[in-house]
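Here you get one chain, nothing else, as structure tokens; it is the form predicted on its own.
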Amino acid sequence: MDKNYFEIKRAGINTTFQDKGRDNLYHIGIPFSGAMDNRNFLLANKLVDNKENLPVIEFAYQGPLIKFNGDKITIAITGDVIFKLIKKDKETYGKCYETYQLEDGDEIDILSTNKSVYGYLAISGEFDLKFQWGSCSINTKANIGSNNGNKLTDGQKINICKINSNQRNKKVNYLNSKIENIRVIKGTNFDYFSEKGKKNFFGKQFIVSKLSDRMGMRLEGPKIENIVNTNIKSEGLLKGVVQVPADGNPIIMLSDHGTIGGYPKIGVVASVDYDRLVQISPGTKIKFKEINLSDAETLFKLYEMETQNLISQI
């Protein structure tokens, strides 16, 4: 019997293994995938003294209830998450961005994300996972990655192949900020849309649909009128592209998006806003704000510097 492992007593709604994703496979139809919120992924690994690209457990809305079996291990949870630690039948609520020690028989009950979508659980060690194309990231639409490309399930056992010997208590002060105005660069098909459609896109509110997932965020609101052609020859897509199908409702491509598409593209979400974009829960109202490429690049560099500053504080 394996010495150290987690037992999944409740898998949660959308629980997968994720790392930083896969590079340079668009030409064979494989997207990056990887953690949706990269900053929270990096902070989770740093808190438990891991290398920054080690796999973590990503969960959405309701997370897993898991029981630990084995030697002492350190865990950290990042995001805006409500969770409990259960030790010898004593329950205490935990805090995000702090480490906790688990001993044999202890449980973690991740109750929910708090007015957000994704959270992350990292351990001070390594899960025993199979990698595909250099990554363990699970894409359930294509059945790619560890766990045979599937979500975690009730009753499943997750083996731990290594536990770090250095397990120190750590924490970082960080507050997940909300975002309503999503900054966008004009897309390659911007001129396919009427002046009214463009004004609607940059001037009106949209509501995040319940149909959103790791592949794309569907929006509902004022229609974006296309005056040229509602379908184009399929061409390459990238994360953050905003496509507009014939019904006029925008779709933002997210981490598991298809690599080509035939809907006109009105814009691309600036990378600086992506981590906070994916944390917007269904039913939330958002607006788009136009920025130019130069400003988008500068803002992203500042965001990356801020992330590294947070990591250096741990």
Contents of the next structure:
Amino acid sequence: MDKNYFEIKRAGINTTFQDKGRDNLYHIGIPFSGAMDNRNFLLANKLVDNKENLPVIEFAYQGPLIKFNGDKITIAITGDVIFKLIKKDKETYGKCYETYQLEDGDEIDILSTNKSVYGYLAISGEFDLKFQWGSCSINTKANIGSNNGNKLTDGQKINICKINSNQRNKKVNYLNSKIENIRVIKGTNFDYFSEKGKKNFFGKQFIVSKLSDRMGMRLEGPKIENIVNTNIKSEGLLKGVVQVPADGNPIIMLSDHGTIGGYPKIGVVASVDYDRLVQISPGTKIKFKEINLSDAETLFKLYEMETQNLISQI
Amino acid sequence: MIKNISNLGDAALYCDFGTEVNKQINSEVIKYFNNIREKNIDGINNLTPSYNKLIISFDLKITNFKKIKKIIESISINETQKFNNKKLEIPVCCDATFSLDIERLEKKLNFDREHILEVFFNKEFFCYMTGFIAGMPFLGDLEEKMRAQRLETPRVKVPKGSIGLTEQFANIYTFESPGGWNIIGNTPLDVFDSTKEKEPNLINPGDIVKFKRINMEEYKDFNG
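Moving from the form predicted on its own, what structure would you give for the form predicted in complex with the partner chain?
Up next: the whole complex, starting with the chain shown before.
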């Protein structure tokens, strides 16, 4: 019987363990997975003084209600998240990007993400998890990863196998910025679409559909007319690829996407915008803006420098 | 040979080998795939070979399109080089409980089931690629008169181990999954073993696959 553990009193909507994901497996049909919002994942680990790629709890919309049992532990929550700390004598709202100490019997109630999708909970230590192909990231569609590839469920117990001895309070000033304009590099089948279709894609508004998850983000808006062929010979996909099936509604591939697909690729979301793209909640209006490769590379470098700068402030 | 290299977004190379789907072009893709994989090039984090394309994704924090393109362009692949392909035999039971779409195929192809199965079991298939779902092999080629389209309405759940046909290809559902292929049988063999850390997939691109017909008793006995 482990001494330190979390009891999941309410699992939340889509609560999983995630780390940096698993690479070099596309060729056998296994996607990258990993934390959807990489910057917030890294910040969560850094706040609790962990190595940057340790598994964390990722939640979407409504998070879990967790009871802690064991020795003192430090936690941090990142994202734009509303949560409460429930101690024996009092209940307080917590702040993201700050650490908190939990003692035996304390609870964290992650009520919801605020006009965003994903949030992260890191602990100063390590969850007792099974790794599969170098990662514990859970892909619920393919049942891959720790927890037998399933999301967390009510009543479940999560053992903590290691608690850092050195626990200090830390915080960082950070505000998640939102984007409405998603920068996109033209895809390999851009010319499959009519002039009007291309104009609609780069210019008109699209609404993020409720049918969006870790696999993909579906969009509704003006139909994008295909004038060549609504299918291509199946080929590889990547996160950020925007496919347009025969119905004319674009779908953006996200971290748990199928590895090959046969719909024309109209564009690919620039890497700089990926972390913020995944945080856009259903019902939000977005637009696509064209960007060339060299600008996308430069902007990603700046974004990465900003991430490293934030990490170094902790 | 690679006809053209372009960028797919800012973190991947799109290597185009042509538009046709045939073994010759696919073999070229697989040769490049194997060669690049063995080289362990810094920054490359995924390779996705398909019928006539190879997508090379990389970590934009470490490298970029120009650098990887230069490396790929410098690779010379010996035209006559053979790749190490395995020959595999996959047992398949075509009992009525498994052959969910055989009647549909009888109607679409205008052959009786025994003829369809005879052609299927006499054929040596070539694995073009694996993917879509983990470990699913795309095996070709069925001759023209044996080709049928996907189901009009895909199944919500295709049982694990199902053997499906669509157009010139046969595939194996390595997991229970949604799907629209015409199901003719089921294999008791674990084509994808997710408990294996190394090489969880039995069939790799370039492998030759022959199916062997087994009856219900042999099917039940297969896994002890």
